[in-house]
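One chain is shown next in structure tokens, namely the form predicted alone.
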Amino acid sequence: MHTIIEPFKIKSVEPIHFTTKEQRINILREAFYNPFLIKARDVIIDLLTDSGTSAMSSEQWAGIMRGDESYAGSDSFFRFEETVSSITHMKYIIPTHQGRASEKILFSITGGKGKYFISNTLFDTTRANIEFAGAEGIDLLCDEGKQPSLIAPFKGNINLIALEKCIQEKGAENIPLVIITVTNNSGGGQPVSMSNIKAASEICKKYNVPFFIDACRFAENCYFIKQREKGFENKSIFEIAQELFSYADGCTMSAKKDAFANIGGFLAMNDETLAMKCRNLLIITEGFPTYGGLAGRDLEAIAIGLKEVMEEDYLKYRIRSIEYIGDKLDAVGVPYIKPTGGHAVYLDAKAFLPHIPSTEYPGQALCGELFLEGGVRGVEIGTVMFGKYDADGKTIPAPMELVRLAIPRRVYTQSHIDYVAEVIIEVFKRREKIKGYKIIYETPLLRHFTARFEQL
């Protein structure tokens, strides 16, 4: 078998600030241990996210140039809402500035209290904003994707049984609507086959709650639908994706995933009555509907984004790159969630540091340690991000203690993959005198983002 090179030619270039372990005690130490209030020129490899931290094509440079700033009705918006269409064949196309904001205008309309919104895993800011609107986010992860070594090919679906059952206990007047997130991000982002999609908007039909996907990674999961799913071997990217979103009421995407661009998200749905609710909302808070909240430069970008991604070259090379992290780590026993997923590697932080308990957040102090080795940042997905407090304010720590290592697209080489893989396996050598930390200062909601720790 031949390496798979990158699909594409580097143009342009972005230096790298390197930093020495004694600064890096330094930098941690005055970030008090959060990656995220760490300065990004601090930093050698940056995985903590790979949410508008792709880099731009020459097409989609060349789009921004031609991009119309017309404050109503730009020829930009009209290219994004017929590429948007053509994917998802949805009546309503809203533009929003990223995708928590079309979160926030979605859940603030249909949420409340005493409402519940059922998910396969809801991502930290969907859930944030469905408990800001008052209401409660339920998760129904299948039972493979609950067993991180497990090899299984589509951990991230929902539990179909579950699903019906939740709907049948909370009653379906309380269910706003029902959404699938593709790949499943917090779920080590795992695919989600097209049969449990589809299985899950007949379940959604029949009880009349309308069936909604998390689009962000839309076109990775579809490409592990034609490598795994019976039939779909022969079919395009783009077949794949128009079936997808076929089963769908609407969706809700960030474009700063699969769609390469920096900024940017969109609202879609054939709910007529729903989408004007959405603009009047969104008038309010992003901008006029056929700006939302964006530059027409980023309409453009978001419109050829959205053909890129869905090109079979780079959607093997992205997923095999992920892979070949995977690979490294196996010949040395570090555990993560197999099989790879299609955006990141996922540390399973429990099975890492099995001397550090929950309360102590095994995957924030993997987090440190991967900084101090070699500058690398990640984002723990556990405890710190999930975790809530009892009554008693005793911890209810979350179900897995994972450390993501999100890759952004087409930014680094083999090489850069290398050195992660290496300094992953340094820490792992010396795992046993690693400590866990305490939190010295949080916030109600999303306190990964600005919470401060001490080491234990």
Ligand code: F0G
Second form
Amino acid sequence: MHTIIEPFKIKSVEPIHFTTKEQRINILREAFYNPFLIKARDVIIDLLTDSGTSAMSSEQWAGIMRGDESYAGSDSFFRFEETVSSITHMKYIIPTHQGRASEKILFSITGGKGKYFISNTLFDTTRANIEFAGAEGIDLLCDEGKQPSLIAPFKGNINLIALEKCIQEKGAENIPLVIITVTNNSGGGQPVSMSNIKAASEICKKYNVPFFIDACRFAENCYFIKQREKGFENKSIFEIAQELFSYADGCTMSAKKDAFANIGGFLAMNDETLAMKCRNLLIITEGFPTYGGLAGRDLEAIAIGLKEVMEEDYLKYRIRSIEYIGDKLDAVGVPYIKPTGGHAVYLDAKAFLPHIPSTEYPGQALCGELFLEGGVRGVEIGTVMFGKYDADGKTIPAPMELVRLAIPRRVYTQSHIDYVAEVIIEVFKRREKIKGYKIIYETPLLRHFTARFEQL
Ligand code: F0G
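Next up, the form predicted together with this ligand, please; the one we just looked at was the form predicted alone.
Below is the whole assembly, all chains and molecules, this chain first.
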């Protein structure tokens, strides 16, 4: 078999600014050891996120020129609506400026004190929007998903027994909706199987609880289903996606991921009353329902991107390019969440730096070292992001200490990725000398974005 190559040619390029190690020591110190506070021009390979960082195609750029900027009823909106509707078959499609805007609208309408939202794993902004609305988020990930080194096909699945038990315990009337994240971003970019989605949806139906999908990375999830789940090998990604959404009553979407757009998102649902409430709030906070916080050109880019992302040549390259990093790390025993996920490699910082306790943020320390070594920017998904304090101010650590290296779509080539693997391996070789951090400044919600650290 030949090498799986990038299924595109490069038409437009952007320079990378190189820095020396001495410069990076200062840059990191000035950013208080928080990758979010580093200027993008000081980063060599930016794996902070796969969100909004995709390279758009020539077709998408052509769509940008075609964008209809009419305030109401723009052509671009109808092209966008038709595409989303062909994939999801949902009745009401509401554009928003990004995923969390969809979350804000959905959860402020359905949430409130005494309400519980159940998920396989809520992403940080999703959880924050739930909590901001006064409700509580509950993660019920399957057991396989909690063991970083265990190889299993669908480690993003929700624990179905726990789901039913939780609905009974909390009372269906207190659960506005169940939301499954595909792929499971905070848990390693691991996919959810079709049978798990179907079974979760049946449980929800039994108790009359609406079932939603956080669809940011739906196409990557569908490709895993095609590869790993019996009965889907001969189906197209489009058909698999249609089936996946057929089990749901609604979805939230950040088009900054699996739509190759630099901005955008949507809410889709079948319930007319809920849709009307969402549209009313949208008009106050985002914009008129046919643009929802976006320019017409953005809607055009999303409509085109949603079709391109389901092309199998692309997905084959995409998933293989992530797996390729995993192969390189396996060769020297670097610990990461196995198997590799759809959009990122998640280094297991707890196993990488076993001498650093959770209270000294091993993931954050590893992020710092990757930057120092080679200007590679990743993000901690561990106690900095998800840790809490108990009543006595003692840290309650997150279940896992991870460093996510998210790969922007269609942006980096194989040699960039080879370089990233070299940097990780260099840091791994000197791991015993790495020290932890302490927090010197933090905010109560989503502290990871702005927290400041000091090296211990
Ligand atoms: N849901 C999931 C699963 C996400 O990964 C994100 C964003 C959102 C919702 C919110 O979407 O950013 O458009 O408001 N994840 C980005 C990331 C930020 O880096 O993983 P948004």
